[in-house]
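There is one chain below, alone, in structure tokens, taken in the form predicted alone.
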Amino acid sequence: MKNICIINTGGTIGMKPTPDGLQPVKGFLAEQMALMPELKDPLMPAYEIVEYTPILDSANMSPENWLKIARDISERFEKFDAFVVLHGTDTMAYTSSALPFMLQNLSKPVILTGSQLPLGHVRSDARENLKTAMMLAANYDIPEVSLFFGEKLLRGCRATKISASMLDAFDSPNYLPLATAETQIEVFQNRIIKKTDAAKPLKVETIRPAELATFRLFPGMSVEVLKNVLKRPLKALILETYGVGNGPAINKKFLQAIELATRDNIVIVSCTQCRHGCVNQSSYAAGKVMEEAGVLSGHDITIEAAIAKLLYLFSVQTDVAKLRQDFDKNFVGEISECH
């Protein structure tokens, strides 16, 4: 029998309904899980809970809880055959974008898991996505961090939030689901990373905070919030542009704002408004004076994941020019060949 590690952070999903709401309980997830019988039934793992002291709201994840969630998988790496991290909703898209730069030669699965509602609750859907992880992570080859919820497993840095209250509550939209668990679970291998050389031993990359900042292009926005927003200590921008990777071309003070901005080794990344598609910088002449200014192509990437690439680059690299040179470069299947 294969044997999981449940890594518990916290999130709606192993939190207890009182009088005063939902509130997190120390040991209450274990107690619901010991009275679900299937998970009795010879096809379940084995499994043993890690519950983090104090239970997190997701809204309070950081980089520095990104790393315990990634040490506590090293540390327990040779014990078990696969792990699942309960997170909640709200930041899970982060940590399934930072995880896989942070889990180098990771050979065994990390799937994060949550709810809508909480596994004690009369109508949830916490018991599907809990039991359908578990089976994923124990009984198939998915050497990756992906996310599992309503019914499909996401590459982990593919994923975005785009419902606060459906249970279908997250998508990957410019890359096909790893698997989908419909009235049969179908795994989809061609789409999934290759396992890295099991010789190699899992290697914990540290993510630290860096002065990042995000910026959405709208028909009359203010310039001058714009150079306020560019000023030191920024280190990066992800811009969110229009389609394609267009801004407002006939705009020299929006592009004199981009290009001093550039000169000053400040890092900025067009990355698309548009749910699916690639940012292609060469195709209209709005995105191309935005590639001659110093604007990078973010591609296909995911703002979460951008966030996080960033982030990780910042890390490891203290040269700007080779980390302007290796944004482009995929890591871990955060991007499409679509350039």
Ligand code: ASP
Given for the second form:
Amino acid sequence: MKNICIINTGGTIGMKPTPDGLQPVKGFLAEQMALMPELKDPLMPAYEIVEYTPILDSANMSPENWLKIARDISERFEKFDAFVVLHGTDTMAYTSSALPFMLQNLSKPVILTGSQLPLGHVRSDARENLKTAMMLAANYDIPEVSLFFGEKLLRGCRATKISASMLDAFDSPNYLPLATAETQIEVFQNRIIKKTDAAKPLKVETIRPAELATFRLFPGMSVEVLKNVLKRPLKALILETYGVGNGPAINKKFLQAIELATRDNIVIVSCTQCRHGCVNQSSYAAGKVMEEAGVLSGHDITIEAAIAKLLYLFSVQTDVAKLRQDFDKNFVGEISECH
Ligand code: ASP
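Having seen the form predicted alone, could you give me the form predicted in complex with the named molecule?
Up next: the whole complex, starting with the chain shown before.
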């Protein structure tokens, strides 16, 4: 029988309804799981729970928490066949984007999941998400960090939270699901990263916090405000551009602000505001001048993965010219060849 490790970091899934609203309560998840007869089915793996103290609302997560998850997986890597990480939905896509950069040479499944309603709620989505994540982790060869929610298993560094209320709360707009779990579970091996050489041991790469910001373009935005954002200690800015990477190119002050910042070694990355699609800065003059001003293409990366990738790159090197080249490479399946 397969043996999986369930790491309970927090989130709605394990929260207890109290007169003051939903609250994380120590031991409550294990109690609720013990009440689920389905978990005793022979199709289900054996499991052990590692519960964090404190159990967090994921809105409070930071790169230190990502590192703890990565290290906890690494310490238990030999003992378990797979890992299911229970996580609040609010920042789950950030964690699932960062972990692939941190868990190098990963050869076993690491699946994040959570729920919109707590496990104890009568209409909860938690039971299905938890059971299916456990089954996928135990029974299929999916050696990458992924996120299971609703009926889809998504690549972790492609996932994004798309709804605050729908039970189908996550999507991966630029990469097809790794698996679907409708009446049948279907795993698409051709979309899954190939297993790394098992002889290579898992290595945890530290991601440290760095001075990054995001800035969304909108008609009439103030260049003065942008100039204030583009000041040290800022190291990199994710510019949320229009369509395929366009911006107000006839606005000389805007272009000048961008040019000055890139000359000062502040890395500016263009990510599209559109849910789906890829940045192509040479499609329009309104994108080309931004490229000429030093803006890098984020291709079809999500904002969550762009943040994770920049934090990773700033953690592993200090040479900005090299970092700019590396940003263009695909490390863990976070971008497609779409240009
Ligand atoms: N605020 C909660 C969290 O992210 C929401 C959830 O779990 O759905 O921890």
